[in-house]
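We begin with a single chain expressed as structure tokens, specifically the form predicted alone.
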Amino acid sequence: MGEVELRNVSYSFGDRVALEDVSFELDSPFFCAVMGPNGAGKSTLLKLMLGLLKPQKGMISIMGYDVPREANRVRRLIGYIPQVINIDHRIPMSIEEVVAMAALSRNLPPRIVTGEVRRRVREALELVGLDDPSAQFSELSGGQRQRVLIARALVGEPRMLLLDEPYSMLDFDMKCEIADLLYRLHRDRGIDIFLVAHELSPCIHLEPTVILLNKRVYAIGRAGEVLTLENLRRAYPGLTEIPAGFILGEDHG
């Protein structure tokens, strides 16, 4: 068994399919990229693999844990980042406040930023390379919230990263910095790495091994292996060719 390992796992919102059939296993050590059209899944997927839903068929187990059944084992063993996060910017908050929430609410009342909080949190922000803790959350960049949300998920020590669309409103040097800084985790700390995006060029030199998704599994392997024309023509309905290669639709190319 994978560290990762899903079997014909299906769900649906009402009529609405959102996952048919999915079935993969990942080994640990991995850096994997999941990519799909809009309405493909893989928010949903991911959400299963939290234990935030329950397959309606299937089975899902990571790191040994029956998810459905032991969801919160799982999750303290996951750092989950959203693709939105519900922070009231009208409300100053240091980043390390915003650092420190995640490490607070794994404790039981009353919840107090003790000696031992800080130290976490400081060595968090210093692994993704923010160095002045007192800094406004609602006044940094959207390269630097994305670091401070990246060092919230940290804080607890987690041994897996799940990243929904982590790419999202940064420009493409950014969106490489970020990758660069996904990967340097995961080689340096040993902190397997699954994200979902729609697209994989910033990671693409990381030779991530990529799934390709629209409810179903397409393709599972390096990129070269697995972003094929072939491939995308089934996973991407809307694929256009054009002389100088082709166009996927929505905000892919």
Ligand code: ADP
Contents of the next structure:
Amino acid sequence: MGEVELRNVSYSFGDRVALEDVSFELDSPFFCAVMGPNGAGKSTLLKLMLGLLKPQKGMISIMGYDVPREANRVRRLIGYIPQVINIDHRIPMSIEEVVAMAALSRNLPPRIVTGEVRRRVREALELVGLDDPSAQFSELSGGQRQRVLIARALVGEPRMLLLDEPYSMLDFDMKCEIADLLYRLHRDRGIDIFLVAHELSPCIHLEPTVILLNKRVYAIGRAGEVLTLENLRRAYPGLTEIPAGFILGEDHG
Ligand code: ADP
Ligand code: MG
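Alternative state: the form predicted together with the named molecule, after the form predicted alone:
Every chain and every other molecule in the complex is listed next, the one we just looked at coming first.
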């Protein structure tokens, strides 16, 4: 059985279908990128994998756990980096505090920053290349913030990271830096990476396993095999012509 296995998973919001009969399997170690247009069900897929939503049909298992039934166990093994996070920028917080909050939220009260918590926070910040723990979160650039959020996910020492559009809202160089950081975590620390995005140009040179998704899985495999003109036309029905640089270039609409 694969580290991640979905079999015939469907999910709808009322009569709006988000995912239909989705099946795939990944063996660890993996660096996997799900690509699909807006509304393809990418965020819904991540929420199902985390047990935040329950599949209406089919089954999901992660590291041997049945996700809907054992969501709490699964979540301890996964670091989730949502697309939108709620950190109130009016409250001054150092990046060390942002990451420590995540570490503490896993403990029972009273929640005290012990030497052990501080050590794990420093280690997570080092892993993502942030060397000033006292830097103010609100004053960071988008790319640096994304690093803090990755550190926040790493502090629980997860085996897998799930990332929702980690490249959006960043300039192209920054997207590539984040992609390289994720790749290093995968290669050097053995952390499985599962990210979703509407375009893969920042990470395509890292040769991820690609899943082409638009409510259902159109193809899965190596980028060169999956991202063919024919597959893209099927998964992006509005697309009559593949613009130059659709995969390797910048954002599309
Ligand atoms: P993606 O992340 O690929 O853009 P989503 O998973 O967010 O796609 O959404 C898939 C489909 O489900 C879309 O049609 C979207 O409008 C719908 N959807 C997502 N979340 C909700 C929700 N909370 N309530 C109703 N419809 C939703
Ligand atoms: Mg989304």
